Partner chain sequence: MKDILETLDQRREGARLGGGEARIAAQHKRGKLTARERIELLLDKDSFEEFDMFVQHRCTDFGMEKSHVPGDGVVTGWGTVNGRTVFVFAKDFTVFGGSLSETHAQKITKIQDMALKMRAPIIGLFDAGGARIQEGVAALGGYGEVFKRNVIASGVIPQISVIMGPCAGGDVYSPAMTDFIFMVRDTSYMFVTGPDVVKTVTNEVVTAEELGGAKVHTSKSSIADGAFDNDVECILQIRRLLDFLPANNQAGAPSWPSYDTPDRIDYSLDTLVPDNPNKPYDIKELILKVVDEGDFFEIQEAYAKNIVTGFGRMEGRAIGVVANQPMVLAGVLDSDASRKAARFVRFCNAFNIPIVTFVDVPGFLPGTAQEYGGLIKHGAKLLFAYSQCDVPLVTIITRKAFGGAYDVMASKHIGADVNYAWPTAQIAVMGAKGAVEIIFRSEMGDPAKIAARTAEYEGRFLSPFVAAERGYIDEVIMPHSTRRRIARALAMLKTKSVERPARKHDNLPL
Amino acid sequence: MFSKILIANRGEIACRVIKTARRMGIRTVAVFSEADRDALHVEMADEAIEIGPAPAAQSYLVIEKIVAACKRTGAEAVHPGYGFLSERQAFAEALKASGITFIGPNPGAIAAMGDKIESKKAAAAAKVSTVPGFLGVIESPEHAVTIADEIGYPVMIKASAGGGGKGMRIAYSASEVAEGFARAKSEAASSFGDDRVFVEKFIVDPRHIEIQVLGDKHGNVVYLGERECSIQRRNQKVIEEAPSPLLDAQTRKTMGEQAVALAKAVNYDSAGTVEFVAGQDRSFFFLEMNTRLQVEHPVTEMITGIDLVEEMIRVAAGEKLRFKQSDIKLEGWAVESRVYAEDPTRNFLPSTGRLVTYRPPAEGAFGEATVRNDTGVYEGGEISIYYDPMIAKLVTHAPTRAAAIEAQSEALDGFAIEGIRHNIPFLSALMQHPRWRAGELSTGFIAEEFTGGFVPPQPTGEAAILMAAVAAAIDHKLNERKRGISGQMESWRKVTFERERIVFLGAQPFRANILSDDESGLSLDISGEGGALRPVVLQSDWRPGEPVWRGAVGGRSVAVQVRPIANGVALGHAGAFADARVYTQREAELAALMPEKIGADAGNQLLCPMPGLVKSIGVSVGQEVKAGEALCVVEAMKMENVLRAEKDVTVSKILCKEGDTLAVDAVIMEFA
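Which structure does this chain take on its own in the form predicted together with its partner chain, if you write just that chain?
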């Protein structure tokens, strides 16, 4: 076994590898860029080597620097994590040339699976199910129809030279094939100067299901079940789970065995993932093989009890796999949410900056559920503009899918992040989504279910009653303290607070009558559906100032996000959000007389939607601009975002210049 390894990565995956290595008694070396000097992985590792400037191309991606760092520290092996150099054949070869072990597959396997077409050929040769189609030249519409009949409908007609959707047609019947063939051919000719087209099966409502495989240098390969990663946003995975709610045991076995066959065919000798696209009818077709540890590997670890990083290190050191296929048992269900520094209410624009608050939920076993949080950040740390904006991977495991989702939902409710925008509200809302809960997934899920973008939902039903009860409990706690203020008038008349209160969640009123407050908790009557009062008991050791109210409501353990606002608290629970204000009857009557204020009119201003740098301003003062025209370009996270006029306007004032660094909501220009 190695005595020292280097982790050629950063963030949560570097921390995760270090944890396992430390448990195995292996010393660790971290590498870091200038931007990561204070990063968590640097602190966790036994040694750390600086490898250059912030941009990854000048640090984490420079093979020579990693090799040099190994030599300097005497690291015998390198774990590449995911991304960066993890699937670079040249990296694996460079390490080999220097006598350093690559904790990953052999360069030949990387090469074989690295090329999309080659990997498909290898898959077909290994009898892995590939998307049915005809790769030869199609002569005529009739020929196309014959092929389509063979494959089964619907089919996709694609330009061989194509891309970007041009020369692409979906056909549901023979007549559509005939027509689509002609159109695709002419489009292909005009767009690419190459009129060859091919036909393949079109998978309706596809799902993304992948098989985890693990091989050693002795020819053994096993599969560790599947993961379903259908909840994606623009091809970025958001939620993953294992096992998949789609598969049955037979399909799992078939897919697993095909994945193993492919792995064996390329002498695969580490952890890897064979990705499939699956139809709702459990048909499945090979997509590609990832020759590295996947981001979402923890869900597999949770249901198999196998530490994939440990096994990768062991097989890299030449050990034989410690288990056979028959030893692998899948237990329970695991769900993973990717917590990102991006603003779900602003089309998921990245958000960077200081983590003013970072309090993940407690990890460990709670009853039948287990919570695991893989992260690379800490409170007071920085989400930098240079790297992936992932903050953490929150994983929950429980005996059933429903329980794992419930645990995930509660863990998300207890996850407090401030200082940057993040997607926890979105993840929380997703966890409540009936279609997700029913497991009726497809890769189009987010696009279909959140068509107008994400608007944080208002609480309804039981969640609303629970939040109203928590608001009343918080208010009660603060009121009781006010009774203890110094300097009160000495009188028979003691200050008391009315116990009959009205809770407003946004505009929704609830009656809450405080009954008693003792060691058994706070008892109150709260109005539910139809306004009828019903009793509820709350227990909590929440203290003012804490961002999460944890406790029991009616015996059920819950977490509620709490942020102070003027005369109230902003609450978040189970994917629903509301400003809560607790009034006396009289205060409520008077508050009802107050006019509703519409938030500051941003219509006459262009606000900066994300923290960033002004790259260019495309308009000048006095200029009339039509809706949709570009106003300026703001660069954030290396992305140039073009800000456009939402309506016809005349620019009256420009408040920044090129090169300025702007905060969120900074006014860029004003319109007349």
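Residue numbers count along the first chain shown, from 1. Since this is a predicted model, take the numbers as computed values, not measurements. What we label the rigid core is the largest C-alpha set whose atoms superpose within 1.5 Å from one form to the other. What changes on going to the form predicted on its own:
- Superposed on the core, the two forms barely differ at residue 23: its CA moves less than 2 Å between these two forms.
- For residue 621, the Cα coordinates differ by 2 angstroms or more between these two forms after the core has been superposed.
- Once you line up the core between these two forms, the Cα of residue 320 stays within less than 2 Å of where it was.
For comparison with the form predicted together with its partner chain, please write out the form predicted on its own.
There are no partners or other molecules in what follows, just the one chain.
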């Protein structure tokens, strides 16, 4: 076994590998760019080596720097994580030439399966069902349009070396193919150093199901069940689960055996994933093979009890697999949510800045459910513009799918993040969605169910009553605290405190009467449907300033996100969010008379929707632009975003140039 390994990655996956290596008694070496000098993976590793400037192309993607770091520290092996150099054949070969072990598949397997064009050819040769498409390299937009016309729309334009949704576009017409081809090539070049793309038929209403395989250097390969990753936006996975609610035992077996046969055909000898696009009728087609550890590997680990990182390390060290196919048993259900630094209310645009608050839910077993949080950040740390916007992967495991979703929902409610925008409100709302809970999924789920974008829903029904009760409890706690302040002036008459309160959740009023506050909890009556009062008992150790109210409401375990606002608190629970203000009867009467502040209009300006780099400007001063036409391209966190005109305008000023780095809401151009 190795005594020291280097992790050629950053963020949560670097931290994840370090945890397993530490448990195995293996020392670790971290590499970091200038932007990651204070990153969590640097702190966790036994040693750390700086490898260059912030852009990945000058640090994490430079093979020579990784090899030099291995030689400098005496690392015997390298775990590449995912992304960056994880599927680069040249990297595995460079390590081998330097006498360093690559903790991943052999270069031949990477060459055969890591390239999406070549992998489809290999799959076709192995008689695996593949999606119709053109497997050659496409050199021009015109060529791409010709191919798309022959295949039939819609089509998928995809980077050959791609992953993580980068270099990928769906096109429904010739014009979309031409523009998508240019964007896909550009993203592929900047993300992977390889601008080759191909075109294939896009299966309508598809589901994304993948098989986890694991092979050793002695010819043994097994499959560890499947994962469903159909909840995606911009072709990037958001929610993953294992097993899939679509598959039956026979389909699982057929897909698994097909994946193993493909892996054996290329002498695969590590952890890898064979991805399929599946129809609602359980038909499936080979999509690609990822010759690396997947982002969503924790859900497989949770239902199999197998540490995939440990197995990768053992296989790389020459050990045989410690189990046979018959030993693999799937137990329970696991759900994973990717917590991203992005604003779901602004079309999921990336968000960067300091994590002023970062309080994930507690990990471990809670009854029949287990909570796990894989992360690479910490409170006070920075979310950088240069890398993927992932903050954490929140995973829950329980005996059933419904129980795993409930556990995930409560864990999301207990996740507090401030300082940047994040997608927890969206994830929480999604966990309550009836179609998600029913398992009626497709890769178009988000686009179909959130057609007008995401707007955090207001609380209704029981959720509203619960949140109003929590708001009343918080207000009561704050008032009790104020009454205990020493040195207060004595009143000339006895002070009586009103027990009746009016709780406003947004504009929705509730009546609350405080009955008692003792060891059994806070008892109150609160208005429900029809305005009738109903008794509720709340128990909590919450203290003012804590970002999450945890406790029990009516005997049920509850977590509610709490953020102070003027004259109240903003609350979030079970996907619903509202500003809560608690008044006496007289205060409520006066509050109703207060004027509302109306936000200023941005006017005829194009504002930068997220911190980013100006890749190109497609217009000039004085140019007349029609609604829908592209104005400029802004790159943030490796994704290129085309900003378009919302109406017919004439450009009067351009206030930036290509290569400029802009802050969120910076003015890019003005219109006459």
